[in-house]
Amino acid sequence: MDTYDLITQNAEEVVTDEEVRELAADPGGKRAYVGYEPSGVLHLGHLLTANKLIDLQEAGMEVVVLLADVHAYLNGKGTFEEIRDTAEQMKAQFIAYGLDEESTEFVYGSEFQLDEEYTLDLHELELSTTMNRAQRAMAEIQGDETAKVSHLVYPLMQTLDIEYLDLDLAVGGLDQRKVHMLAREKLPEVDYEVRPALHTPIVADLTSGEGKMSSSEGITISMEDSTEDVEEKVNSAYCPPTRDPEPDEDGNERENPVLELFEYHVFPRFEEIVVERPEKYGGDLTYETYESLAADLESGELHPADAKGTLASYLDELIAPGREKLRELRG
């Protein structure tokens, strides 16, 4: 694979083309970045963005990882001391998970969000964002809670993290697009560069196949997990045998999330997938490409129960050093 199809494997989105082609052309000391609001527990949405930071190291480039303390203080998400404590435990499972700890620099906002220059900044897009451009670029972050003023604030810093981080690339999943869309648009008018902006994609809900895979609604997998837990819930999944569902009776579309967990999560980290089968029912299955997987569901030659009860084994490889990571800081 060449540094390009790397760096923009499995991205819903590059923006641009051109400008990630000539950074793909060379790599070496560049620096993309991913903020997470500290929440403690990594699940799976956090790992499918750090699969592409681990491509992004791979492919040559420095990692920042922005624990986004003073975003999530504004997002009324807790103390300083709270939020402290558990982007610790992020930072421990973020390498455990596998990204490389020489090459990944973690740096708290309030680090630089609270110096002066980058407050003048944030107070002259302030003036220059009108609250109907801001709330559009929080809306999918946000959700359904009542817009608060930190709400029009916090997206504006997203925009100034990506300058003031010194970074080439911005990476987030395709909830940020507009925040990256207005970062584009507002960074040139206070002098500085645009930069290039790769989305990673949404996995559905996990029981349904509709809409997204998310921790405050319905079920995720997270490094809590314990292998039953895993077992469990990837056994309880919406797996039709296709890759392209009918929607549903209402009308609404759907996706099949066991081949998308096996898309975006089990074939970036393994070079073979084995699906183990007793011998009167075929035997072993071995996958080297997400595509000859999904073409066999569809065919009937892998059965949607052997596909998900190897999901589960491969995923719980996976999380399970960041399991015993959080036990460990738990004693």
The other form holds:
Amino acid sequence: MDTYDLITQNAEEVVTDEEVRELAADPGGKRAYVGYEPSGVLHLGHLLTANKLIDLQEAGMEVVVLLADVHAYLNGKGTFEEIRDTAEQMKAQFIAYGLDEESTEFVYGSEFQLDEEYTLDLHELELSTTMNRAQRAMAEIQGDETAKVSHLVYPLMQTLDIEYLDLDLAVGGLDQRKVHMLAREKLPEVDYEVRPALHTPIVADLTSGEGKMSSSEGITISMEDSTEDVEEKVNSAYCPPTRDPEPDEDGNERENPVLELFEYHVFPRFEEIVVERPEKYGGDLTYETYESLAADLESGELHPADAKGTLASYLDELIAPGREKLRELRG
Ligand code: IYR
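Having seen the form predicted on its own, the form predicted together with 3-iodo-tyrosine (IYR):
Every component of the complex follows; first up is the chain already shown.
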């Protein structure tokens, strides 16, 4: 796979394509980052962007993981001490998952976001940003809570992080796109350069195939899940034999979450996928690409039950090292 394809595989959007192509032409030593509000347990949402960071490391880029403690605090996620504790656990699980310990730089937001220069830049952005503009940037991130002043400061700080961490590429889920668009608009106003962004897709809810998978409502798979939990959750997933399901009776769009998990979580991390089947049902099937697996599900060659069983065992293998780490940390 060429470098541009590796950098952009499974990305839902790159802003802009031209800027990312330029980066891909000479990726060595270039710096990319994802920021996470610390939480004690990693779930599939975190792992989707972590997969992208692993791709970028393979492409020769330096990777920075921002443990966004100040942002989590501004978003009402707990006391500062609680947040810092969970950040430590988060870091250990990312390394267990496969981020290279040597070449990944883990940075706490509070290490630089409370400095005088950063604060003055922040105030400058506050002066030139309307409340409406900042609030719109936060719509996907802050949940249903009534907006507080802290929610308006949050995206302006995320904007400055791109400059202060000296980055060449900002990575995030599609839910971060409005903040990254705000950053593109605002960084030049304070005489900083615009940097490209890459957004990973949002995976649909496992049981309905609608909307987005969420750790707060509905079902996600996390590093806390046992092998049996993973099997049970995947078994309950919506999996029609198509990658393009019809909307439900209320007209809500649906996706096939089982295929999405194969595409975004399993295929990027394994060379080939083996579906184990008894001889009387046709014997084992081996897939090297997501496309060939999806095509077999659509043609009926691969039964949804076999697809789910296989998905569960590969997901289990992916989360096993992090699960072990969590056990160790909790003693
Ligand atoms: N807004 C992210 C957390 C975050 C991301 C980046 I990139 C930052 O520079 C700061 C915070 C979230 O929703 O988790």
